[in-house]
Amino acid sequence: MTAPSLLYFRDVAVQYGDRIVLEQVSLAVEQGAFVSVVGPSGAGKSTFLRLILGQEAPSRGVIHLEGEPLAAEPDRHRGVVFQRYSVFPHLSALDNVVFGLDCAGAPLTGRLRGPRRAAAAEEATALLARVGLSHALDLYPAQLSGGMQQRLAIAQALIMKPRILLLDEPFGALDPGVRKDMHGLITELWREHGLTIVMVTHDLKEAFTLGTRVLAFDKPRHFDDGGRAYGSTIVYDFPLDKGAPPVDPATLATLKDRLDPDQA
C-alpha cells in the first residue's frame, strides 16, 4: 500500500450563505512539493490557504494531512508567512523567533527559563544567521528593511519545524532586487528543511520559477440561467517536474489575461 499524500483535498467547498467561494476542490500534494497558487482577485486563493492553515473549515468535503483529518486550528505543523511582515513589533528579532518555542515549551508562563531558554536562543540565533540576520538579533522590526522583516518572518515560521510552509504573497511588497534575493533564499530553505510549500502569488513568472507545480484558481462558470451561484475551483494544474509535458503557450496567455493586470 502506498503512503498517503501529505495533503489531500476531496470535493472541498466553502460557502457563506448564498455566496460560494470555492467548490469541487480536489487535489493531492506530495511531501516536498513547492505548489504555486495563482488566479485573479476573488478567486479564493487566500481562502484555500486559510483552509490548509486551519483558520477556516470547509462547508463540504474533507481535508487530510498525512491521512488524518486536518486539525481545526493552526498548529506547529503549518507555518505561515504573510505579505505584510507577520512579526511582533514590540519584540527584538531574536525574541520574535524564540517566541514560538516559548509558547510550545512553556504554555502557562509563555517564557522558557534557564537551560531551556538558552537552548532556544541558541537555535533561534543559528536560524537567524541562516537567513542573513546574525547582525540584527537585538534590533526591532521597525529598525529593519522590508526584506529583512520578511527574512525574520520566515525564520519565525521555520523555528517550529513545520511540515508545510504557507506563503501568502510573501514577496509582493519587496523591491525587484530584494525579491530576487528572497527567491534564492526560500528555494535554499525549502531544500535544506525538506519543506512542502504552498505559495499564493499574483506574479505568474514567480509562480513558474519557484514552483514544482502551479495551480490556477478561477470560476469556470460565471453565471447560470437557473440562478445558481458558482464558486472557484482549480481550472489548471501544471506539473513542472522533469518529464512533465510542456505548458501550452495559449493556456498561459489565457491565464495571464485573467490575472489582475496591475498586480500580475
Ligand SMILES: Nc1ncnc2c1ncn2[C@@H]1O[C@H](COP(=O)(O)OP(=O)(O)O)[C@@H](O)[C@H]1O
Second form
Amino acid sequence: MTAPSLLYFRDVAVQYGDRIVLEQVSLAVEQGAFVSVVGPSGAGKSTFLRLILGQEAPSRGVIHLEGEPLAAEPDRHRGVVFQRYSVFPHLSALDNVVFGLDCAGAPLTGRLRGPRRAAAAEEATALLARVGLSHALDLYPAQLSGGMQQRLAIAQALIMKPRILLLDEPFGALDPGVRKDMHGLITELWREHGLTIVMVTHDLKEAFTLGTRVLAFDKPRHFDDGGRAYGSTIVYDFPLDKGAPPVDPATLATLKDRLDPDQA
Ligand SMILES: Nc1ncnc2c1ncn2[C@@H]1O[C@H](COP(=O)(O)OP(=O)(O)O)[C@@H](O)[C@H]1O
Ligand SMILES: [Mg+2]
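Same protein, the form predicted together with this ligand this time rather than the form predicted on its own?
To see the whole picture, the full complex is given below, headed by that same chain.
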C-alpha cells in the first residue's frame, strides 16, 4: 500500500447562500511539494487556503490531511502567512515567535516558565537569525520594514513545525528587490525543513519560478450569468518537477490573459 497523500481534496465545493465560490475541486498533494496557486481575483484562492487551514468547512466534498479527515479547527500542523498583518503588533519580534510555543506548551496561562521558556526563546532566536532578523529581536512590528515583517511572519509560522505551510500572496506588498530576497529565503527554508508549501500569488513568474506545481483556479464556464451561478475550479494543473513535460506556451498565454491585467 502506498502512503496517503499529504493533502487530498475530493469534489470539494464552497457555497455562500446561492453563490457558489468553488466547485468540483479534487486534487492530491504529495509531501514536499511546493504548490503555487494562481487565478483571477475572486477565483476563490484564499477560500481554498482557508479550507486547508480549517478556518472554513466545505459545503460538500471531502478533505483529508495525512489520510485523516481534516480537523475543523486550525492547529499547529498548518502554518499560515498572509500578505499583511499576520504578526501581533503589541509583541516584540522575539515574543511574536515564542508566542506559538507559549500557547502550545502552556495552554492555560499562555506563557511558559523557567527552563522551558528559556528553551523556547533560544529556539525562536535561532529561527529569527535564520530568517535574517538577529538584530531585530526586541523591535515591534511597526518598527520593521514590510520585508522584515514577512520574515517575522514566516518565522512565526515555522516555529510550530507545520506539516504544511500556507502562504497567501506573502510577497505581494513588497518591492521587487526585497521580493527576490524573499524568494531565495523561502526556497531555502522549503528545502532545509522538508516543507510542503501551498502559496497563492498573482505573479505568474513567481508561481512558475518557485513552484514544483502550479494550479490555476478559474470559472470553467462563461455563461452570461454575471458569473454567479458557477464556481471556480482547478482549470490547469502544471507539474514542474524534474522530468515533467514542458508547459505549452499557448496554454500559458491563455492563463496570462485570464489573470486580471491590473494584477499581472
Ligand atoms: N465569507 C464569505 N461570504 C460570502 N462571500 C465570500 C466569503 N468569503 C469569500 N467570499 C467570496 O468568494 C469569492 C472568492 O473569494 P476569495 O477566495 O477571497 O478569492 P481570491 O483569493 O481568489 O481573490 C469572492 O467573490 C468573495 O467575495
Ligand atoms: Mg485572495
